[in-house]
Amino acid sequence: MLELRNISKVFGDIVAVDGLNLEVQDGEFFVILGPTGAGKTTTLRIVMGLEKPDAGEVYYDGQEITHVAPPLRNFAFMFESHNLYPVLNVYDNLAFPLRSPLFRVPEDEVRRRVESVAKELHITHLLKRKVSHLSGGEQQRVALGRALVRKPRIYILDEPISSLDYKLREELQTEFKRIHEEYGITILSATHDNISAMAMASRIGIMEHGRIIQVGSPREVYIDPANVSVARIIGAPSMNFLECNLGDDKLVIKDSHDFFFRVKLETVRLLEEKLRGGDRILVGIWPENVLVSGSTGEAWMKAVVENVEYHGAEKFVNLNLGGWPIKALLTDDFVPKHGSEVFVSLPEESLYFFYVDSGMRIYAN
């Protein structure tokens, strides 16, 4: 098991990592997900030993390795930029780690491992080609193969597929997941791409401003976001947010008194207790839970259509609801036109509540 305990790292006036604690279990695919500048790459470089923390310790299998040199940790690091050797062919790039003084193995074992990994990654036909003549996707597979051939303790992947086009990202997501499950290897990865993280990870750690703010399986984090930041980062599309005021048995959208939706009286009372005298609340709902219809129903709100987006088999409509933008998944053949009016319902059982100022989750039950 890999452990990071109270890790901090500062570069001048920038706090890159701030008291970070993290555990990666043996055999899991752990993804650190966060926006650019969150501290993901610095965290991985500290794990590798390429950066020294200003405070805190790194442990592996209960042994502190904070000051152990990178080669002695036996962790494989796969960079976003591949870091392949352009003057060498694919075979020699794959073989390079096995020929280093620290991990040198007999040449017949080098050949066996290289050919085995090349077969797994479907790049056997490329072994004699220079890497400078390969496509981006082919280079990514070679970089992955160079990591796999070594059999290290942990594979560290920094934005492994973010620079590739969508089709190649999809292919390599499947490849990473397959290799992880077949080899039973431990992977620690970092990305800003929530779709890739959700597709590949056993567990996700959401990172913001140098801290891990929530950890869980992709499903757990999606269903139970701890705060607004997590809900914005994890979704694709992200959660809708409406600032509201509490009514007797309803929530009134801020600055739009004619726009409100009903909730149980006991829900309002619980929220009033949590807010301790305040009456402003941030309400969140995932796009797939927003109900949209061409005809009205009881307590449905009128919204104006901005546009419709097609995401493959799914289509989403962007709406103006009382001056607030909201996105909804359209689940049938109903495709409203720009500027037309539709009716929207926000079911109480699908609502999330957050404090306006802190963004932290309010559990109204």
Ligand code: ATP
Contents of the next structure:
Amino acid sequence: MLELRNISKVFGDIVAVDGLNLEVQDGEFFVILGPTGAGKTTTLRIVMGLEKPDAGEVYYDGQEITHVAPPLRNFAFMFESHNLYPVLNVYDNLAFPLRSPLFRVPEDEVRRRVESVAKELHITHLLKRKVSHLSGGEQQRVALGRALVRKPRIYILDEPISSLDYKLREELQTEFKRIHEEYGITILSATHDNISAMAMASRIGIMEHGRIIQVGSPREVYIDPANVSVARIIGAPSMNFLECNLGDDKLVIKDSHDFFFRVKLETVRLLEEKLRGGDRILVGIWPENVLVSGSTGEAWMKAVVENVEYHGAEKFVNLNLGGWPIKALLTDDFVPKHGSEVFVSLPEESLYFFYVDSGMRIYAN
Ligand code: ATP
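Output the structure of the form predicted in complex with the ligand; the preceding block shows the form predicted on its own.
Following is the full complex, with the preceding chain placed first.
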């Protein structure tokens, strides 16, 4: 198990990592997901030993390794710019780490491992080609192969596939998952790409401002986001948010000329109990839970269609609901026209309640 305890790292007046705690279990595919500048790369560099933390410790299998030199940790690191040797051919790039004086792997063993990994990654036909003559996706496979030949204790991947085009990303995503499962290896990866993080990870750590703000399986963080930041970071697209005022049996959308939706009395009571004077309510709902219809039902609200967006096979409609932007997944053949009026319902069981000021959940429903 890899453990980071209370790690901090400051560059001048920038706090890159701020009291970070993290545990990565053996065999896990752990993805740190966070926006640019959150401190992901710095955290990975500290794990590798390429950066010294100002405070805190790194442990591996219960032993402190904070000050152990990078090669002695036997962790493999794969960057976005994968640092292959362009003048060498693929075979020599794959063999390079094994030929390091530190490992002194005999040449016949080098050949066996390189050929086996090349077969695994379907790059045997590329072994004699110079790296500079390969496509971006092929280079990424070679970089992955170079990490795999060494049989390190942990694979550390920094934005491994985010610069690739959509199709290649999907292909490598599947490849990473397959290799992770077949080899039973431990992977610690960092990315700002929520789609690939949610697809690949066995557990996700959401990072913001140098801290991990929530850890869980992709499903757990989706169902139970701890705060507004998590809901914004993991969603593709993001959760919808509407500031609301509490009525007797309803929530009234702020500044909307009395657009409201009904909630159970029990919900109103719970919210009343939790709110202190001045606390404001932010209601969240995933686009896939917003109901949209061409005809009205009981307690449905009118909304105006801004446009329809296609994400692969899925289509989303952007609406103006009482002055608030809201996105909804369209689940049937109904495609409303720009500028037309539709009706919207926000089912209570799909609502999340947050404090406007702190962004934290008011209660976990
Ligand atoms: P990205 O997704 O853009 O790679 P990140 O989450 O990996 O971002 P880091 O690269 O860890 O973030 O950077 C965190 C903060 O620390 C940023 O504000 C960055 O500018 C700063 N930083 C990182 N390395 C250095 C350095 N060597 N010197 C000064 N500031 C640095």
